[in-house]
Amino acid sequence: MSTHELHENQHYIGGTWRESQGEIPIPVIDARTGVIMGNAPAGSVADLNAAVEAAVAAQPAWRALTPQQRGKHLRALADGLDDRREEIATVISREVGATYSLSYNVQAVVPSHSLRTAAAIAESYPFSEEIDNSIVVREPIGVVGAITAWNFPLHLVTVKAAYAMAAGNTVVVKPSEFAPLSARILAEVAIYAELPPGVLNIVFGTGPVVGEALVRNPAVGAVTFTGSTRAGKRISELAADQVKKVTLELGGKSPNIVLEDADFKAAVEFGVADCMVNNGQRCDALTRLLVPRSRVAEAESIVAAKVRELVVGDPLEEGVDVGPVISDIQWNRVQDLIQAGIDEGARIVVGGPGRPSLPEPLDSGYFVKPTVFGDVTPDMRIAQEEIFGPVLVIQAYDSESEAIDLANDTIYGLHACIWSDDEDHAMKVAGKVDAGLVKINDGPLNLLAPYGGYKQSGLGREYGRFGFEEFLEVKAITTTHNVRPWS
């Protein structure tokens, strides 16, 4: 296996290599510097018609394989990625962005273990289960579309291929546009693991031509999609069409609540910390503080010097905390919206509109200041819109009650954490907040508990035995007297 073959008007169907019957290939930027660092095609209906062709043919024989034979594949797969994780991780961190610790801790990590994670799943995971005079099987969908976002390129293709593969289905993969290249790592890898031929197929392309056509195929029984809620509805008005599935994981707008029991400089600066995470490019990073009014002053002095302690640079280079969003048309709806949150009367606390200093080359990537902003009211655009960018607002309240209003008040509910030194408090408030995930203190999170968001964030749920169940049907079989399991 090569690890310099770079396929660049090649899309991997069928087990194989295809040359793209697309116009040019689509430039891939890097971040760091704003220079061409490859090309992706510039995929067409016609390969992406291929790719289910492949998929739909492959399908049948890789469902009969019983969960464990299906699972020795996938542990492949992450075997093979686990040989090139510093290669995966040093392209998301040029494609991306993201720090070199973070690409390579977590970005080329995670995406091993959802497949080896999803393969233990389905091994022993109870397929069928008697009810009454009922069998109730749990089935493949048949042919899964994924279509995925830049900011954790590998992760959201794996998680969404790994538990569909592992529960009986074969998988189209659109990844961004914007981030393809570790995509092209994962093929490379399927065809030196054996992959079956057709089991994983990827195209690449555009949302407007390769996303729609995958969401239209009625071959295509569920998509997947991680993105922006806009893009996500976009899918749904498609797939209603057909009365197709779909699973969405869309934006945030996440509140790190700091209630009046907590230690307040270990929440504010976990706030700060989560925030600036993949430089703000994570739609559930904690973008709002939620503090008691007579505490502002000091959350913010606490804020303004963990800011000033971050390194932006290179991330590449060990000791950088920030590095640059991923291109033009991002730098410019952060600058945007930091400049909406002057406008609109905000306070800037720290950072602030344009590019930090910095030496060429970098002087040309599209680095962000740090930014935060205090005197936020909820009717802002920064209280209430996705940045993705490493920008935090600070929102005041005067009770408890106000600060669960405040963490509702947006269209969004995906992530929220909670600060309260008591757990059994913490709880309560957890309870009243509207999220699909909420972290009480500095919870890690947890790969194998369901990972969706309520409201405009998003519908169904990735990661774990939830995750794993959203690519299955179920289907009851109903006889005139008490059965057996099935077998």
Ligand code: NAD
Second form
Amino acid sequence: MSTHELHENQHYIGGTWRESQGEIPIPVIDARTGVIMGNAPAGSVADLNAAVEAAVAAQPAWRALTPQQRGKHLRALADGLDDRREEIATVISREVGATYSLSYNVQAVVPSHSLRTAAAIAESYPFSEEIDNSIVVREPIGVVGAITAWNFPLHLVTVKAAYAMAAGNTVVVKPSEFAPLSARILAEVAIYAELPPGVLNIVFGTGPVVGEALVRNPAVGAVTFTGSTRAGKRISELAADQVKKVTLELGGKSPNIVLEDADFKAAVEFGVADCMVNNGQRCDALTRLLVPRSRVAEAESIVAAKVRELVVGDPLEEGVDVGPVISDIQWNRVQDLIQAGIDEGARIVVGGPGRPSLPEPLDSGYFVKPTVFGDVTPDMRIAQEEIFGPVLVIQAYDSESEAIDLANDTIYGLHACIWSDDEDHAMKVAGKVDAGLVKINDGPLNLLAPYGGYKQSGLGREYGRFGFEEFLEVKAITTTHNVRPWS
Ligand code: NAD
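Right, the form predicted on its own is done, so what does the form predicted together with the named molecule look like?
So here's everything in the complex, that chain up top.
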């Protein structure tokens, strides 16, 4: 029996495996074939409450450790994850459909990087400062609840847990029920690395049962969530009842703005490649390509050539660029939006509805044809809604100010990319774009800079010092020293 089968109806609570009190486990589906590849518990409210109790019990001792002592534990987790990179990458490619190179080089690498980075930030962080006659201290919140999406399953769990733990909190995680298996590996690593019991707890199950119970539990001081804007709103509503702190990383519909003075071919090709990473299943994917109207035909021809080069197939095979989307639900959602694009009058440049032709057993997987739409107007669903599949829309603009208006014309504001050969020009445009993350040309993601969204893309930030501070309370202690008169 593999360790996955051994623990398939267990949660990681209080440093050990505990049998789920929920009903029948939830099957985990291999996105490549539609076949069941494992199970994870459908946890109950009782399971969740037991995990919160374990986290509450562990918090005083964890908080009392120095940042260096906590850092040692986090680095041991990072080492343990690094030892299991191949296994993590394979599981995630099968669950999510990510190509093996993305799974290995990003999905399985960023988690240990987050653990080490969070440890280092805590070790050098000024937890106390003086402001005139006040000593301002930053303290852990207590127990943090983390609820995560499926598209970068281990990264989303670890970026939250790492920073929360480094700050002295204990954590209860509810991973996505669609991609829970890498979180099980994290639990095995935590047991092996002897992380103190209760510091990290993982309860598997659905959002409406385990997720909502986590938000409602009064011993949970803050909730950090990554997922859809729909679920984020529900979590905010529930948390408001206890005025509980919430950090939300939600959806996006991010523009790739190609300015007149850009390296046009590089900008357009980059836009296609970015949109297709993880088969389009990325909150920050650049899913809208904004080009000058006079260059639409040129853009379409570059895009079509680039998309035709993409190899769709088994993500575990070398040379494959685009794997399946995660589930039949997601496949149907993507198809629904492709059809909506056609019905609303957009034109397919390449791709289209239906499955690409693939041999058995991939013919039962959730593959989507990489698709690009032209003649897209801002009122169309494909210009406004997050598709979360390999679908790009091209939007034409007549002036730079129209490009900015188009870029800002969605409910989202997570990411934007601006292409120009003149960095000052790009910076000026960056100042007018409503997004938490703005990339100039192909500048790589900086994992120390704050990450998060404007508008309905979220609340709060992750990564680096900004992300760390989300897990701290601020206390001002007023003293009788250094009193400065008010006037
Ligand atoms: P989802 O909202 O359906 O689920 C996310 C998590 O929330 C899951 O663990 C789910 O079980 C839980 N959940 C669902 N309903 C809940 C409820 N009522 N109460 C508590 N928990 C609940 O999202 P998904 O389909 O897993 O992921 C895709 C979405 O995530 C996309 O919208 C994507 O943009 C977003 N996302 C955002 C970021 C970011 O950093 N901004 C990163 C990755 C994914």
